[in-house]
Each structure stands twice: as structure tokens, then as C-alpha cells.
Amino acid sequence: MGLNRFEYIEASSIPEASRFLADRPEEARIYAGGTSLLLLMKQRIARPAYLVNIKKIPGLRYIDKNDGTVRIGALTTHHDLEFSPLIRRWLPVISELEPEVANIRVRSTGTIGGNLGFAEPLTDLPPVLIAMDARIKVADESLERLLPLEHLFRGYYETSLRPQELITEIQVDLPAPFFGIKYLRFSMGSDKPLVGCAVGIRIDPESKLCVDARCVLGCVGPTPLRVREAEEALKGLPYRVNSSAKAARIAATACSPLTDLRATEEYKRAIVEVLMRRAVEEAFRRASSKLQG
């Protein structure tokens, strides 16, 4: 099935792209990497009349660190993250997950801003970034604002961005001392994960108790799901099998997976429970290992 007819626009600046999007809020779509958008266009699910290519806007592809924050430009690719020495040193969980993202073609062309802004539910990066309290910088013709990434997603392929806004940067603060994070995914012969689970644990170095937790699920609902009840179940406790099992049961109950061609709702909930339990265990282990480091 071919693409619908559309007009291709190349923007040379953020204000230029923003003006065009503002004038055609229902007809125009941003083209950054295009890996997900073009697939939906081929399936005639998405039918934009205009594609606004932002890939030639200068200054949006970078990875740097300053003032305790890693900053990632929106046009940075998955491949860039995978092989970045800075990411490997300061945010190694991202280096771990990136080789599992889709395939080499997608990682070479797909951008991080495009991945987040498209709000595809079956993707790996958002749960990890939310578990690290990431923020995004968005801009239009005249204004910039910071938004917690957790607040970006509204539904299937739906975000809280205004029609004229573009994601320009992702910000991740360096992990706190004695913080460990683990991401686990499960797939069934597909580039896309069936279930994703990110857990971050911060422990007190004296008591070795969990003082903060982040439990985030992906691919089992219209948006990434932060399971706050599971987080509360871990706080104030040392690592124990029964505490990780309790958090896992909470997560399996809290999510809303759909039965589809790949798996039933019940199967996906069972996978959530297994992944959450294992991710909690490994996040605790990583946090504890820093006591000797």
C-alpha cells in the first residue's frame, strides 16, 4: 500500500517550522526520522497533507554534559546514544538498551525527539527516561518551556504538545549517589517490545533501605505507566524477595494491556510481573554495589 499524496517542506529553523505547524495544525506533521510515521502512512493510518522536515535545522544533534545534567539534542539518533562515550559513562542503562531498539536501520535514522514526540506506545526509551525523571525542552516561534517527560504522553500517538511546538532537547540529571536502575524488555520475534519495565532504586548507604523508587512500565497501555503504588511498596525496605514480589503483583494489576495478535492480556500481565520482580532485584543490586565503589 502506497503513501498518500503530501507536500514536503524543509524547515531551516525552529521558528520557520513552528509557523508552518501553527498555520496547519490538523494537516501538518513533523518529519524527524520518519521511521514510525512513514509506516503509519503506508498503512493509511496517518494521512498528513504536509510533512515538515526538521532534520536540517542546525544545532539539534548533540550529547553533552554540564551542571550535573546530560543534554541530548532532539535530532540525536539512537545510534548516537548507543555509541556515545558520555552516555556509556554517565547513563549506562541507555547504552544497554539501545542495541535492542528496533533494528540497525531504525537506530541509524530514528531520532530521540521523534521517538518521544510521536508517542508510539510500543517503544523502549520513554520508560527508562521517566524512571530517571527526564525533562524535555519544547519550543515554538518565540517561547521555550521545560516539561517533565512523564507529562508529555496523553494517549496512543497523542502528546500534550501544542500544535506549533517542537521538542528541542532532552535533559537527564546525573543519577544520585547509591542509585541503581535496570530496564528489561520482552519481545516475541519482533523489533517492538511486548512489555518493557524500568526500575530505579536509591538506597540509604547506612541502613541500606530504599529511600526512593521509580517503577515504570511500557507497551502495556496507551502511555508509559508510572506505578506509584509499587514505588511506595518498596520505600523504607531493604531488598527482600517478598517486597519485590509485592511490587511486581501491584504492577501487573495496575497496567492495562490489550489482547492482540502477539499475546493475550493475561500473558502480558504475567510477563509484567516477572520483569518487574527481576528489575527490582537488579536495581537494588546495582544501588548496593556502589557502597563498595
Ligand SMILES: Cc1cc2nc3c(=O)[nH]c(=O)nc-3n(C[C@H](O)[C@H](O)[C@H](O)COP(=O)(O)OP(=O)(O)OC[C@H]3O[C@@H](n4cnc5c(N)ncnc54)[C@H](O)[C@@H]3O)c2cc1C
Given for the second form:
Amino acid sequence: MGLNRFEYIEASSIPEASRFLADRPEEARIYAGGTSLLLLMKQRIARPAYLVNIKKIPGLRYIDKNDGTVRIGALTTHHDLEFSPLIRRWLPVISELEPEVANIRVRSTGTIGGNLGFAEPLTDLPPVLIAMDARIKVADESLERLLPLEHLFRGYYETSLRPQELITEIQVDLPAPFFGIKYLRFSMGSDKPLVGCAVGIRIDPESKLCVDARCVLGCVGPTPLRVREAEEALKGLPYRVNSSAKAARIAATACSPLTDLRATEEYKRAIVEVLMRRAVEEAFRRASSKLQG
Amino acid sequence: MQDNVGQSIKRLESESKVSGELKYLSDLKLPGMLHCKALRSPYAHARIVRIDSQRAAKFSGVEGVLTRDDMVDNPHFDSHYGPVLKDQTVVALDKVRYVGDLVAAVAATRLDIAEEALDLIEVEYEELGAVFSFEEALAENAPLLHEQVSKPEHGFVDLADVNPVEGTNICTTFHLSKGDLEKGFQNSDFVFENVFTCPSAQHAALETLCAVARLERNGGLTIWSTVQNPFVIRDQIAELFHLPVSKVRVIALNIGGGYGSKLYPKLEPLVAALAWKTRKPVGLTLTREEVFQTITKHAAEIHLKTGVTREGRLLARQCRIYLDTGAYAEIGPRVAKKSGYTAAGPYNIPNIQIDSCLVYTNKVPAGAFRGFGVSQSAWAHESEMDLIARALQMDPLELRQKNLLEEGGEFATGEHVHSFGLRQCVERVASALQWGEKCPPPPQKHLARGKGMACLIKATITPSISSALVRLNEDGSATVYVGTADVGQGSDTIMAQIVSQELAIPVTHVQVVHSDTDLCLYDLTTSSSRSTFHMGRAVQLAAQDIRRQLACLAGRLWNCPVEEVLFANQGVRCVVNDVVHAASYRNLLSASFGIKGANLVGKGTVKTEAVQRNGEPLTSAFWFAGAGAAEVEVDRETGSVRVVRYASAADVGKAINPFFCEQQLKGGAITGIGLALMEQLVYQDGLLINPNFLDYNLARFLDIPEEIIPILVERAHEEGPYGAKGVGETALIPVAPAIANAIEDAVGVRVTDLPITPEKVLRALQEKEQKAQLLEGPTPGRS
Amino acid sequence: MTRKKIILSVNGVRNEIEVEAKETLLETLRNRLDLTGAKLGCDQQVCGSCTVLMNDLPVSSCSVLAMDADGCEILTVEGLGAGGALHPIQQAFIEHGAFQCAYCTPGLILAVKYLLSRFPRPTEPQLRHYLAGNICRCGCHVEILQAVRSLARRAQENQL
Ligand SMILES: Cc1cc2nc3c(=O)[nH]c(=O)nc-3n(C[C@H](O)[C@H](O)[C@H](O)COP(=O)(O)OP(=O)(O)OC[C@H]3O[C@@H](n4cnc5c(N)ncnc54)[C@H](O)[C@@H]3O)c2cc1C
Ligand code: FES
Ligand code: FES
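Since the one above is the form predicted on its own, can you give the form predicted together with the ligand too?
Every chain and every other molecule in the complex is listed next, the one we just looked at coming first.
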């Protein structure tokens, strides 16, 4: 179906975009890559009266590293991430996952700001980024604030952003030494994932024991879910089939997937359990391979 | 000559296809064309209490609104149509029967205006009870979809016996029996009973449905449509509009994939009625969602009961098939018949009873789908074959070999099959996958591999008729006129190859004019994998007609016997008294007629009968045989299935273009993998909830096997051109059961309802494990 | 509703066109520029039959606003090849018979163009991942992969 009628505005600065959004909180929507928004409009789920294109705002598309932090501008596309040498060098888990995200055309246009700001439950980046304790920088007309990415997500398609706020930057600190991370996604015939699971493990180089862990699930609840109990189950232990199975069971119970046309709730829990087990094993392997390397 | 029959030449239209120049219907615009948009029912079953389109009609840019008010007592056209039963209406009259049923339509100068005007049509519905499952539809006192149904004036001969069962939702039934079923079961050592189900699916041709109609000055109608059988559309529109067929012209351009979805009237009655009302050309292109709401594949439930001896001889088989045709019969009755014929499988079984029942429900109508009902029945009988083999501890290949229908064998219908290379198909797919050798164990523990196979028999529409014209042009080139629609299968090229072979001219000198009811002679349909056999033969006969005429001309010119005239190198030759006479066609024509500009026209007709020469009934002019074998890898922990290798064999009679045949086998295998593993339409209270490609997934590059092995078996058929039969549908049919059988080989579980989702496999694995634990007895510590 | 003049360079030709806000790039190409090679298939960024290259990257033209493409370089299937000759990818598609109905072909050819520009010698997983977003319902995947592999081989031979 064709798109509904709307007015199209190109913002040239963050304050300008923010002001426009503040004035028409119900009617205006941010248009970045448009991949998610246009889909929604075509299905008539959204009928915004104004689209505010933020892509003409200069200085929001970059990938930098300084002071041990990788900074990614909100307008950076999936494609930029996929082929960025800097990402490949410092956050290879993202280069590894990107070819599986959506399809090449969505990746060419879809932005990281849109991926996070849209807060769709079926996405890949949030669990990985949360497992790396990513922060986002959020700005409105006059103020800027920094918040843990985990705090952005409130519910299905719902964020803690105020209508006039934009995500401007994503920050990821370089992984600590002896940290390994693995993201596994399960999908069935679709461009979108059914279940995603990110596990980060930091080990003590001497004892090989896990000193810190991150277990984050995607697609199995209204928001990405950090399963702290599963993390605790891994801490203080070396890699063991039993402990990873235990963490996996905890995760499978902790999440709240919905039965939908692709799979039932039980099946998604079963997949969470499998992915978690496999991801824990690989994350441990990666953490300890850094020992040798 | 390298263009000859048997050569894999490239499609004639190849360049225009890769350059993007080839025009499909939605690429064209008629001057002054209005754009149409349809209003569809939000209810599964409801009475229309009131419909008011005045506001929409007055909306600026709107040129016409079609509602039931235009249908009542209109002397110019009828309200009802349908290829087998006249149960469809141009727009809804008294009630709507599924979510998406046509209620009204707007024609406007712009598409977005038409879309906006829809919101201005006021409709008041009174909801009625609806039926969505076989159980609900067949229950006593079930709400009825159709109270009364009439038949078209000139229906199909093979469907003359189709009759709805009054007072029920049964659209039609089909019965076939042979031998003595009860005795067969009594003599059997084992009797197996299983139920298999397949969901409704969608064809998902990338080009959606599209139609344009124009009212001509003489009161006639010209219709452009994405349609595979233009003559059927012509006849239906003529009957609907009380016009002689000579005043209805139906043209199909190149079609962006059909697979059965582009047969029989879909949008044509609607655009024609709006063109009649507005007196302007009207075009309608469906959105993807609307295509999903227009036509689907029949969901089926199949009950099989099979009696076998200890040695694995099939003695008796009973098949009960329920097919869900949705809200309208469409071509469902033929699907019921075709899946009925073959429900017992391609086996030599002395006692057979088959009953199929076509049921109306308040869902999207189902129609032809690549395989025409046979993929549903083969899913059942081929799954059951492996269940039997497993129980008898016999190799599934061996069980099949013991029972296969052989050349000259008696089929369920009582007739004897000829030109039937099933055994070769079965044995060659088996050896292609090194049947009998264990798959090498995959590196990871949670993965397991296995092999499975399946085979099939399929009929083609019989009786039927196809005619072709070939024109020899004054320069010695030829033009062939065929009603066949090229949906991508390469029929134009095949026809050109046949003309090239017969007239000894290069393929590039053959022009193909296709699927235009004004230019071409009658052809029943491009479906049922019938075009090569029927139209190919008609073209061959037409070309031979030209040869006869050429021989006469040469004979007269050179005073030689016509039998001695030879055809080579774009011309004729004859040796008379040791003198060699030779002339190009061009020269022969101008010499014979004494003037430039003489043509020859040849005509060929193929008509198949319902009775054979020996008096036996003929339900199918020829029988397709095919087989497939799959090697799969199953993830025991997630239930995911990956097809690693697939071999696909079909008896094509003779491969006129081997590459095209192999392409059909490979393409069918890939589509089949999607249908086997993921495709399924999902309804919630009558609402189709996945009518789009985001939610209805098709096989992608990530899902195809590492290797697909196409195998052509050539058992010539005496009536086909050069022995050729057809190949379009055979490849898809065995895929799902072959995969299910391979899964059982790999991990020992059986899925009986399609699609085989990872979830079903995992659940079956879990159940198997639980059973194994129960058998081991109570675990210590628990009592 | 906003109307705006945009500048769209399509297949090397500069166009100044007035478009509406709700117009997609696909609609502009097909309805205003009569370039019908890109097709509407799913309208959801899933099938790829509307694929065009925008500043050398593949996009779903069904889901890009025309106004958003202002100033961009667009390549459609019509712009491949030079002086009436077919582009090597088009030739390879013919050579390997990589289509039946060909409704998917224009989009796939551009997807392949991008793939080979990014990975002149793609691995098997790369082939599958970067073409996965283009659906071919006729099931010509095997032939398409053969065509792409042959192009990669040729590129490699030419380099040696
Ligand atoms: C077919 C398809 C398949 C997909 N598959 C996957 C997948 O497998 N994995 C995955 O992770 N994702 C997937 N996606 C989602 C994809 O990642 C997102 O579409 C994309 O990243 C969104 O970016 P965008 O720039 O296009 O957002 P837009 O569509 O432009 O924006 C969507 C909304 O996000 C919000 N927004 C955008 N930018 C900002 C900002 N800077 N600050 C605050 N809010 C903002 C606004 O509310 C806006 O309306 C898929 C999408 C499609 C269409
Ligand atoms: S039509 Fe654009 S991706 Fe399918
Ligand atoms: S060739 Fe028909 S969809 Fe690809």
C-alpha cells in the first residue's frame, strides 16, 4: 500500500530537530534510515504527519576510538559497522554478527540510532552492546546526557527517551583483557532473529576462573534482558558443562517470550537454553584464547 | 544443427530479461487508464445490511464505484461466475464469506485517490457464524457458505460430474475404488493407519496479480491480465457480459511467475465491470497482502490405511482426503479429483478405495498450486511408505521397488500406464545419493545426518485441446502463434525449437506470438505441465503442415514426387534424374507464387480423449513419474533441519531443451524445500495473520542445499512431440516426504504435519526421549 | 503535502524532478522516469526485486523516500552495460541461464554487482549471505550462484 500523506522536514542540527519534535510530540517521527519507520507506515501501524529526516545533520556518522572508548555516531549504518576496520579490530563481535542482520539493503540504510531508538524487540545489536556495557549519549535542544544502554529500553517499541530527545552517540569501552564475548542468533527462514543471546566472560588469567559475566538475551521479552542470576551462576567458576547448563536453564526460565506465528513460548525458551550454553562455551574459549595470544 | 530439439539453447528473450527491458503487465500504462482499488471484507462471514458509496463516488478524482447495486438486475452483465461452479460474484451481493472478500471497488484517476475513497464507502455488516476447520465446516447445523450454486454454461468436460452436496459445506466429493478393500486388509499381515496434514500455502510469485480492461467501441472488451490460461478467461468474461467470444480479447504478457496462482478469473471480472461502468480503461494491481487474500494452496488432511504382507507387498490401501477450498470452489473440484486419483501412490496395489472431499470454509479461496493436489497426497503416501518400511525393518528403497507401478502396470483408475519410467527415477535418485551408504557423521555431536526418498505419479488434464498456427513468412522465417503463456518456464523457446527442427531454420528465425486470444488458436491452459506435450505437438503438426505445403510447391516446380522433397538449411532440395534442385524457402515461395509476399500457414491441433483406443478409460493423456531423495542434517538440540544434498529425477519423455528440464527440477526442489520446512498460512479467527513476506518466509540463498542433482529420465511417449511429456510440477512433489523420511533416518522421529518446523522436530525428539526413559523404568529415587 | 524538486542522477543522467513527500524512490523511477527494470515485489524490503544501487550501495527502492535520495547517484539495471552491450554480469546470467520468469533478475544483478565490488572473490558463505535478501521464487539459485562464481573466477584469472 502507498504511504499516507505527510510533511517531510530535513533538520540541519540537533537543536532544530529536537525543537520540531518537541512542538509536535504526537505527530512527528524521526526518520533516519527509514527502514523500520516506512515498514510501519506501509502497514498503517504508524501514520505520522511529519517526518523529520535527521540524516542531513552533520557530524553524526562516525566511528572513533580514543581513551579506550569506541564512539559510534547515531547515523552510522549497519553497513558502516560491518566494514569498519576499527570495529573489526576492537569490537570484532559486531563485525561478526553484522552480515547476519536483516539483509544487505536494510544494512545499507538502517542506522544504529534507529536500531536502538526504535526499540523493536527482534533485533541483534542491543544484547551485544549491553553485554559490553555500552552507553548512549542522548541530546535535546540544549542538554546532553549519558545513560547505560540497558536503561534505554522500557517495553515493546518503548524507550525512556522523551519525545524531543535523540540518540546521538553510542559508546563502548574497549573490552578488558581476558574478556571473551560471543553472540549467537537463531532464525528460521526470516531476515529477523527469533532468539538472540550474547554472553561475555572475563576470566582471571591465573586461575582461569570467571571473574565477571554478562548474559543478555534478545527477542524473548519486551526489552533485551540481562539475566544477572545466570551471570552469578558463572562467576567464580572455570568453564564447566554443568555450570553453563545451569546458567542456560536460569536464562530460559528468566525470559518472557511470547508465542507467535513462528514459534511457541516453550520452544523459544528451549532455544535460549541451547544458545546460552553454546555461547558460554565459546565466550570462555575466546577469553582464554586471549591468554595464549 | 545446434538449435535442434534436444539442445540446451538459451531462452529467446534472454537479453531483454537481463537488461530489464522485458515488460510485465504492471510496467505498462494505457493512456487515460483509471486506477482501481478494492474494498475488502473485515469479516469472515457476514451479511451486508447496507452499503452506501455515494460519498466515495463524489470524491474528487473518483470516476466510478462498483457495488452490488450495479449487479442487481443489470441487463449487461451477470453477477456470478466461476470456472467450475458459479459461486463467485464480481463484488459481494448479499454476504461476504472470508476476510478479504471483495465488497466494492473504486476507479479513480490516481491510485492514492482510489485508496482514500475506499474509506468513504459505508458498509454495515451483520456478522454470521463462520467455519474455519474441516470439523466445523462438516458439523451438523454448521453455518452454510453457499445456499445454492449454479454451474457455468460451458464447463469443463472432465468436471461435468462435480456437484455440491446440498445443505452442507461439501463442495464436491470424489470416489474411486478397485478390487475388494476388506478382503485386501484381511489378507494383510499388518495394517497401518496414519493421518497426515498439510497447511495452506501461497504461490508467492514475485509479480503480483494485475489486470487491465478496456471497453471497445463495438461493445467488446479487451483485457490484459497476468493469466496463464487466457482462453478460459475469455470464455468466462464472454458469459458474464453476454458477449460472443469474438468480442472478448484476452492478452497475457510475460508473466513474473505463476505456479498456479495465475489461472482462472481473479481480477478480470472486476476491472471489466468497472471499465464498463466508467467507459474508461481500468487497471488493478494487487498489493502483496491482497494476493495472499486472493488465492492459496489447499490445506489437506489425509487418512491412510494400508495393508501389507510380511514380505512387504502392499495389498490394500484406503485413502480419505479432506481438502479445504476456502470460500469459493475456484478450480478446487479438479484439485480434489487429481489428488484423489494419485492418493494411493504410484504402486501396484490390487485393492484400493479413495474418497476425497472438498470442503468450503470461511477462508481465502484455494486453487491450483504447482503439483495440483498431488503434493498433498504424496506427502501422505510417501511418508507412510517409510513408516511401513521401518516397521517391517526393510530398506525404504526396497519396499518401493517391490511395489512400484511398472510400465504397463494397472493403476488405481484401472488403466494401464505407459511410457512410465518410475523405476529409473527411483533408482537413479537413490544412487545419486549413494543410497545404502551411511552418511559420514558430522563433526559436532549435536548434529546428525540421514537420507530419505519419495516418488510420485501425477496426471495431466484430460481431455483437453490445444491448437497452434505456424506462418512461414515470405523471407523464409517463421512465426508461431500459441495460446501458451510463458511464465518463465521457456515455452516460447521450446516452441521455436520445434519449428526450427521441423523446418530446418535457425531458432533465431522463429518469432513466437503468445497468449493472445485474438491472434492465437484455442489452448485450454498453461498448467498441469501440459504445454510441451499438447502445444508442442500442435506446433510440430502445424510445422509439418507447412512442410507438406512446401513439398507440394517444390513438387510442382520441379516435377518431382512430394515424398522426395528434403528439408535442410532453410530450404528444400530434391534430386530429379540426377539433377539436384534446391531453393531457399524465400525463393521457392516467390517462384511458386510469382510474386513477392506469399505466406504459408500451417495448423496443428492436439485433442486428448477420455477414452483410449482399446476402450479403457483415460483419466490422463500421460502419467508423470518422478522421484526425489534428500540428505539432511538435523540439529538435535534445536530441531533445525538443513538439506545438504538433494537429487531430483523426472521422466520427461524426451528433453526438448535439457537445460530447461533440469532447471525445472532444481527450481522445484528449492520451492519444495521452502514448503517442506517453513511455508504455512496462519489464520487467527479467520484472519490471515501472515499475508506478507516478512511473516511468510520463502526459501532463500541461505536455505538451499550444497548440491542439487537433476536427473532426466527419457521414456518416450508415442503421442508427445519427439516423445516429450512435461516436467513443470513433478519436482516439487516429493521434496517434503523425502525430507521427512531423511529426518527419521537421521534422528528417528517422524513429523506428520507440514511444515516440518524446528519446533516440531525438537518436540518429537523430546517425546522420543521421554518414552525411552519410561521404557527404562522408574528412575532410582522416585517410586 | 510537501512537494519538492530533487536532483537525482540516474544511470549517469542528471534529472531534476518534482516529487511528493510520500513518493518512494521506486515510484519515481518507474512512474516519472519510465525505468521499469526495478519491480515492486513485497513492499517490505524482503524480496529485493526493487533493488537499485544508491551511491554504490544496494537499497530497497520500495522503502526509500524519493526526497531522501536527493543528490544521490542511482544505478538501475537499465544503466548497466555500455553502448548497448550487456554488462559481464548480465552476460553471465544468460550464459548460466540464471532466471526463469526473470522478475527477480534486475534486482539480483545489482545485488551481484555490489557483492563483487565488495568481495571480488567471495567465499561460499559470503555468496549466500549477501544474496540472501534477494528472493527468487522460480528457484534459480543454483544457476545464479554458478553465474557469480564464474564471474569471480574470471576476475581472478584476469588479475593473474
Ligand atoms: C526486513 C527487515 C529486517 C530486519 N532484520 C533485522 C535483524 O535481523 N536484526 C536487527 O537488529 N535489526 C533488523 N531490522 C531492523 C533494522 O536494524 C532497523 O530497521 C534499523 O536499524 C533501523 O534504523 P533506521 O535508521 O532505518 O530507523 P528509522 O526507520 O529511520 O527509524 C525508526 C524509528 O527509530 C527511532 N529513531 C531513529 N533514529 C533515532 C535516533 N537517532 N534517536 C532516537 N530515536 C531514533 C525513531 O522513533 C524512528 O521513527 C530489520 C529491519 C527490516 C526492515
Ligand atoms: S519490493 Fe522492495 S524489497 Fe521487495
Ligand atoms: S526467475 Fe522467477 S523469481 Fe527469479
